[in-house]
Every structure is written in structure tokens, then in C-alpha cells.
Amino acid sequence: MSTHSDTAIHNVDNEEVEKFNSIASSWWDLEGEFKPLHKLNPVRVSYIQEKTQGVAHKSLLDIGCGGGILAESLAKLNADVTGIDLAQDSLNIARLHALESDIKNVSYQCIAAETFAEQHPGQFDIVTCMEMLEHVPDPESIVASAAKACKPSGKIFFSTLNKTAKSYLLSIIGAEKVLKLVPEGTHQFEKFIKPAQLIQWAERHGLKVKNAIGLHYNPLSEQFSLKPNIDVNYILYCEKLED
């Protein structure tokens, strides 16, 4: 049987890494590779805001959080926030857009999740884990992470592709291939994740899904929204179990 510390060791594809640090410049480049993060941003922080009723003076862990964009778009709502992330050249981005936006609520550190949930275990209100859980060798290991660093009672929110057909042409086919979105290769469609797949695994660590979303993009306006149907990317809100 595998420690913590060993699954943290192991749970990272260091081709993922250095895909990420490769392009870590372009972070806040509005209309560079990660541009459509920046176009979906807004409704993934609307989504949050309203799951918990205002992120204001709470406590807040972004695992995988890159070069902050969903990070500090929650400091700027009074959250304190921490990111996590093994992508160092990432992390760099970080803290200087943070520091050039004097933004002082928001910290980041280049830490395995496993590893910091098990040195911080039930001390955040929330905790996000957006577009990650495709990136990771053991995505349940994330989970269970997220669920063992947040207080009872804490909402947790996950966003990953579905695995299916439809998920394969917009993301990989369209969205690499044809509108060239973002990088080819950013996506293996093996990694997708099945809705199902991923309650399972929330159930199994002491978590309640309260909701499942579609995020949905307009190639047409270049605009994301939030609609029921699931098939392609989706969030996932969870409340984490009493004791």
C-alpha cells in the first residue's frame, strides 16, 4: 500500500509540467493560448459565487491553479486564497501578475495536493480543482485531496471534460485542430472523465454532489455559458460531509 507522499510523487505527468511551464508567459495573454480560460473565467467565478452565497472572507484552495486566473479573480472578491500547483514556471506568473495587480490576498505554492492536504486537512471553506483532473496520472487521488482539505460543510468544485463522442470532436477536433483554441496536444481524450466516474469518486471521500453544469462555448460570439446539458465540459459542486 502507497503512502500519501508516494502518491504525491507519482501523481504528476512532468510532460504536463513542462508543457505548461513552456508556455507560462502567455498566462495573462488575453489573446494567447490560454485565452479561452480567460473567455470562461468570468462564468466559472459567477458559478462559485453563487454555489456559496459570496467567497468574501473565506478561505479558499485552487489546486492546479496555473498562472492564477481563476485565483485571483476570487481574491479580488475578498477571498483568501492559496494556489497550488507543480508547474513552477506557472506559479513565477503567478505571483508577478499578483504583485503587479497589488493583490496581497492570494498566495501560491509549488506544492503536490496530496501532499498539502495532508499538512492542511479540513481548513478551507472552499476549494476548487478547474480543468486539472485531465492533466493527472490518478485524478481520484486529487479528489480525495480536495475533499480532505476542506472543512465540513465546505463546498468543493471540479470541472473536467466528459468522456464522451461529442467531447472528442469539440475539444480535440475543434477546438486544437480546426479554431486552434489552444495547443495541440493540451487534451487526451483517455484522461476525460465520466460524470459518473467522478461522483463515485467524490462519494468514496465523504463528499455530496449538490449540482452538475455544462460549460458551453459559442465559437461564433467566442462567449462561454452555463447550460444543463453535460456532455462535454461540466463542473461539478460538492458540499463535503459532517463528521
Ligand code: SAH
The other form holds:
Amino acid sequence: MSTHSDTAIHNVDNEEVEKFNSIASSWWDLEGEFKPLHKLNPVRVSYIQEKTQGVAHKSLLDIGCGGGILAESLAKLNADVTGIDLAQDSLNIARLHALESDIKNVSYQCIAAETFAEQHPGQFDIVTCMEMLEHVPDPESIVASAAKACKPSGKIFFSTLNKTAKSYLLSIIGAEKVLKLVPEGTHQFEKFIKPAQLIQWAERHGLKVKNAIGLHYNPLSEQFSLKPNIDVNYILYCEKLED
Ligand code: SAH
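Can you swap the form predicted on its own for the form predicted in complex with this ligand?
Expanding to the full complex; the earlier chain stays at the top.
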């Protein structure tokens, strides 16, 4: 029988983490490999702000925080943020950037989500896990960890790529091969997640799904916006049920 820490150690694709580590220095290059994340960040931050009635003075866990694009903007809105990831080089960049930006209410740890949740059950008002589930071997285990770390009635936000033909065309052919917005090999279609699947995992781990919304990219204006269609990239917003 496998223990939780076994699961934690196995729930990582080392090639994925290495891929992020190898481009860690470009996390804060607004025109670099992470340009799409910088572009979509304001839209997701306002959505989180709206659904939480403001993140200020709330404890917030960001799972798969990378270089801190989301974590730092939520800290700027006065949330008390902990970012976790397994890519050490990315975390070093995140720490350095917070230091340069003089942001003190964010801290970063290199730890598996499963291990962290075991150590901090029911502690966070808000948990975010964005653009990360499609990079791990066992996304359900990350969903379970997010639910575990969250307080009863706390709010959880996942975002990932839907498994549709349109998503394949836009995220892999469009973004990687035509527009060259992100490096080739950033995404693997097999790992994309249908909303029905993510909803099933969320409900299995004590979450109530409140809303799903699509993140749409307009290559002409280079802007993202939120729309009801969840064919490609989408956010699933959940609330943790009372025990
Ligand atoms: N959430 C951030 C970064 C998304 S990029 C944002 O939206 O801005 C995906 C991140 O997931 C990378 O930082 C990568 O290192 C991380 N990641 C991949 N596999 C992981 C794992 N098993 N555990 C924790 N983080 C992981």
C-alpha cells in the first residue's frame, strides 16, 4: 500500500519540472516564454478578487506557483500568500522578484502539494492552482491536496486546458507552432482535462463547484477575457463543504 508521502514523491513528472527550471530566468520577462501567463494574470486576479470579495488579509495557498506571477499579484492585494512548487530554480526567481518588489507577505517553499497539505490541513481561506494540473501525472491527488489544505467554506480556484479538438488546435498548434507564444512541448494533449472530469474529482474531495468560466485569448489585441465558453482554457471555482 502506498503512503501519502509515496504519492507525493511519485506525483511529479521530473521532465516537466526540469522544463520549467530550464527557463526559470524568463519568468518575469513580459515578452518571453511566460508572456501568456502575464497576459492572463490580470483577468484571473480580478475573477478571484470578485469571488472572494477581496483577498486582503486572507491566507492563500498557491499550488504550482512557478516564478510567482499569480502569487505576487495576490500578495500585492494584501493576501497572506504561500506559494509552493517543485522547481527550485523557479522558486529562487520568485523569491528574488518579491525581494526586488519589496513584497513581504509572500513566501515560497519547494514541497509537494500532498506533503504540504498533510502538514497544513484546513488552514487556508483560499487555494489557487492554475495552469498546473495538466503538468502532473496524478492531477486528482493535487485536487485532493488543495481541498485538504483549504478551510471549511474556503474557496478554491483551478485552471487548466480542456481536452477538445479546439484546445489542441489553439494551445498546441496555435500557441506553440504558429504564434510561438510558448516553447514547443510546453503542453501534451493527453494531459488536458475535461471539465466533467475535474468536477468529478472536486466533488469526490468535498468541494462544491460554484462556477466554470473560459479564459479566451485574442491574438490581435493580445488580451485575455473571461467568457462562458469553456472549450479551451477554463477556471473552475469551488467552495469547500463544511465537515
Ligand atoms: N501557477 C503558475 C505557474 C504555471 S506553470 C501560473 O499560473 O502563473 C506550471 C507550474 O507547475 C510550473 O511552475 C511547474 O514547475 C509546476 N509543477 C509541475 N509539476 C509540479 C508538481 N508535481 N508539483 C508542483 N509543481 C509542479
